[in-house]
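Starting off, we have a lone chain in the form predicted on its own, written out as structure tokens.
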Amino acid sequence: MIKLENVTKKYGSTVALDSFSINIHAGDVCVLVGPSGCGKSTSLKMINRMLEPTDGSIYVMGKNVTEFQPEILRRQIGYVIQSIGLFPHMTVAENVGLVPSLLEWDRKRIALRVKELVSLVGLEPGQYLEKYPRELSGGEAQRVGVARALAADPDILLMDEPFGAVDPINRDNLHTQFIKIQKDLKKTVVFVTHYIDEAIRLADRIAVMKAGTLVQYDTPEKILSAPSDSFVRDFVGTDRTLKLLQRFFVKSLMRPAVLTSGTEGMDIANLDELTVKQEDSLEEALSKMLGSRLKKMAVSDDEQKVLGEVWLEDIEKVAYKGDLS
């Protein structure tokens, strides 16, 4: 869907990028992930021509991005900044319907692909739509603009450093919505940040880079169970174990109720500190489990009632092998 063929950047005698090549699968999220100046979000400029190239070659669907005309590759791709960049002039549903009012798109179309999308991102409707900018939250501020990425349905979405101005409690709930966003819509995403516990979270694939160079390009199971040299493994930290966790859920280990005779479909609506959730991850159980001293735990569902339940042997094994066989 994306390649990146050999590409360089540079400005005057400073190397931004230095023949930089990436190849990104339709569906992926690939995340660009290191340190303040290596040439993540040059790299992001580049694939919808707000930057271009000094040397190499980008395509977008088979082909070279000089090809299209500038503003018309861009309507194609969705781009969310992390200053989410809304006009303050302008309402939720005018914002969000931007795009498909430039592509000529009839009202009622524009008005119900506004209704789904402010949906889709986790907010009412009725209560937002006409709200302007300034009386939004930044976490809320944050959703309306993947809405607005979204909202002439590109098959790709640019996203640099969307989440990084949101306290973390709203950058964990714009995670979870991002994952169940992109597990129902399966965009093409290039997301570049430096946390690298959120490439971790969210990635498909994971470009660590240094400098401008490529210094590892995989999965993050691999990146985090055989880094490619030492400043990959210094920068993914030496909680690599616990990281790894991030990476597979509760649902993955659940174990059929035993933890007393016909616990399965009860009420425990007031012991949430003794469950989990399905989608929790097994470095949320584990913290949960460390803390309430605990081998087991049930699994619990949006009602409050038991599933099943997650063992602590078993999440040891999961960190122990890296993966769930």
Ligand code: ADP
Contents of the next structure:
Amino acid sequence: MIKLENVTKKYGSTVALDSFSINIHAGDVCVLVGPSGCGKSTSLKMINRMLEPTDGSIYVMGKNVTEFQPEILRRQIGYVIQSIGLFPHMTVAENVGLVPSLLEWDRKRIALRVKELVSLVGLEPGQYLEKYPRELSGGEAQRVGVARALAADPDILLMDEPFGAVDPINRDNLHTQFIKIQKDLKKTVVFVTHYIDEAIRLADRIAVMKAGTLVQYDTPEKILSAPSDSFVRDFVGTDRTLKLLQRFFVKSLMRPAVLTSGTEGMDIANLDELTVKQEDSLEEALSKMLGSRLKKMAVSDDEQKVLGEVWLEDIEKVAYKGDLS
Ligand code: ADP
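Give me the form predicted together with the named molecule now, not the form predicted on its own.
Below: every chain and molecule of the assembly, starting with the one above.
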């Protein structure tokens, strides 16, 4: 869907990208991650021709980007940035409807689309459409930024640290919303961040970059379980095994219950500590098992009915191997 081939970008004597190549698959969320100044934003901006490479080629939907008029290309690609770039003198509705009106959609279609998108990003249209950007919180403004980028239903979305300036709780909500939206829309997303945790949470594939080069390009699970070198290992952190266990869920390791026929008789006050739910991550299960010194734990549903059990040794295997095989 998007291909960068031996792309080099120089700013005077600074080499921002050094023969950088990457192939981003349709429908994937590809997260470019790496320390500040490693060339993430530069790569992103060349995809929609906000910047031109010094050398190398870039292909979007099979065509060299130089074959597109830059304005046409930019209208076909959604773009979300940290400072949002909402126009202050335009309402939320006008901001979100900007690209459709440039594309000369009729007014009714634009109004419908704007309403649909504002709801999609979790805002109540009746309450927000006529507001101005200054009347929005940082998190709300980011949601409007995402809605605006999606307005003309682009196949590709470029996101440059879009949630970087939002507080942790709002960021967490935005992540949940993003994952939900992406599940339905299946856009090809290129997302820039310097937070490894954000990359792990959102990515289908992570591209770890260092000084204008690609160090490792892999699934989050592989990046965590098999970092290609000490740079990646240091970047993902010493808690990489725990981060890996956050990616897998109790449901996938559940064995039939032989441990106990029910949670009857258990100390109700401690029930939450002594059982896990199917949708809990293996990290949560491990934490409870370590805390209670149990090697096997019951998996219960919301009515406290036992559905099965999870074993510490199975979690250890996943931690060691990096997958469920
Ligand atoms: P990142 O997004 O990973 O933080 P950038 O792509 O913004 O990195 O920058 C890569 C390198 O290029 C950095 O060394 C940065 O200082 C340099 N750079 C970026 N933009 C410019 C510019 N307009 N002029 C000169 N140097 C730049």
